[in-house]
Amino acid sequence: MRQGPLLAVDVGNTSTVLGLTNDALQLTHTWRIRTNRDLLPDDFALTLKGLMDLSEVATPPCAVLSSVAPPVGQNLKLALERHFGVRTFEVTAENLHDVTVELDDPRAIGADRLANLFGAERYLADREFVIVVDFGTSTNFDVIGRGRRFLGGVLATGAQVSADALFARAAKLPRVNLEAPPSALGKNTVHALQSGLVFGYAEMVDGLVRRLKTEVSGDALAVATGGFSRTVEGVCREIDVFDDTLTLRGLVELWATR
């Protein structure tokens, strides 16, 4: 088992989440910044230095990075290596040899989904399968089996993307916060919109989780992560566990065991 400290970086389409571990590879600090495709390596170096200085921590010697936004991932890696001398391991399907990706084209799997595979391992102790529901720009449903098997999944439009599309097409509708209203039956426009966007989205999630559970051959646990997951906590009935750090922890465990 490798030792830390380590910087874990998960670059998503909307936000980038970073986590710093201690020597025992336990997460001690996390940060969330906007994913900006226009930033260059020097810009990212300034951002990273600012985060470390604000938290009064030193830059670690190693990093592990997953990215679904290639320009951002590459520029972040350059910033870490060029300005801080941080050895950076970038996650791809090709450099993880103990993982089985059961897709038509295994190379098509996103690096974040590979991180989720490792993050889900702790929930496989007494279950055959884990369904990871990752709420981001898109909502990914990843079916993970014992032995580091990625069986497949579902890609759905993210809740905020759905809301933005609605507001763009219906100019008279007010923009509302994505939070659960007091009841499904809305008595005003704001509550009616929140009911559709939150309760309606939760029903879609529950329906897909139920469908996936019927298609696997054993007991499955549903675990939610990602920015929108806490909004639907207590609303989604099919989610068993909410784990905010699943992806970051998966990156740490991936790095430690490779």
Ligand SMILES: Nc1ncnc2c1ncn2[C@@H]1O[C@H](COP(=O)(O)OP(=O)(O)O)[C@@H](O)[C@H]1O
Given for the second form:
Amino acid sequence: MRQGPLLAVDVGNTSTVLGLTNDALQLTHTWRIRTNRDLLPDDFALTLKGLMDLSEVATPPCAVLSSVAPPVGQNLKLALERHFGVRTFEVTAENLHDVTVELDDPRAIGADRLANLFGAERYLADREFVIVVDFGTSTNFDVIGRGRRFLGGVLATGAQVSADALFARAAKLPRVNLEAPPSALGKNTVHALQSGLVFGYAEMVDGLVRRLKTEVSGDALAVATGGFSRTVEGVCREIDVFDDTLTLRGLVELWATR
Ligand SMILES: Nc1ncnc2c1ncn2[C@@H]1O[C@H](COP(=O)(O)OP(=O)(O)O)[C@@H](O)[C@H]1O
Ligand SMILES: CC(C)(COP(=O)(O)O)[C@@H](O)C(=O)NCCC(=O)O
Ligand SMILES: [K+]
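Could you switch over to the form predicted together with this ligand, since the one displayed so far is the form predicted alone?
Then the entire complex follows, led off by the chain already shown.
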């Protein structure tokens, strides 16, 4: 088994999440920054140096990176290699020969979903399937089976994206925070909107998890992760576990088994 320290980076369409491990490959630091497609390699070098200096840690010799927002992934990789001499492993389906991606075109899979496959493995010990629900810009449902099988899943509009679409089209609706209101029955515009946007969203997620559990017809555990997952904790009834660092730890596991 390979040894740390290691930097794990997951570039999503909204946020870039970074994690640093110790020698034993346990996460000791995590950071979340805005994904900005305009930044160049030298900009990223400054950001990375800033984060490391703020936390008083050294840049590790190796990194693992998943990106679904080109060219951010490429520019970050260049920054890591040029400025810090960090050897960077980039996650793609072609790089992972021990993973079976059961999609029509396996190369089309998002790198974050491959990281989630590895993050799900620790939950597979006593279950046949894990459904990772990753609440990001899009809400992904990634269905994972034992033996590193990616069975497929669902891509749904993210909660913030659907809220933004509604605010943009309805002149009299205020922008509200995406948080659960006191009851489903709203007595004012804000609570009524929050009911639809949070409870309505949670019902959509619960319904899809139920459908997926029926379709795989095996024992399945649903695990939530991603920026919006904390908001639906206690609201979604079909989600069994909340795991904020599933994707980052998945990246670490993935790298460790190369
Ligand atoms: N720390 C946070 N706490 C609560 N909500 C968050 C947080 N970070 C992101 N979000 C919300 O989660 C959604 C995006 O999730 P994120 O994981 O950043 O997406 P992506 O993986 O696409 O980059 C947005 O709706 C955003 O408002
Ligand atoms: C579905 C996604 C946009 C999710 O990205 P995110 O919401 O995390 O920014 C990303 O995984 C992606 O671009 N996937 C490619 C298509 C696929 O996985 O089938
Ligand atoms: K993500």
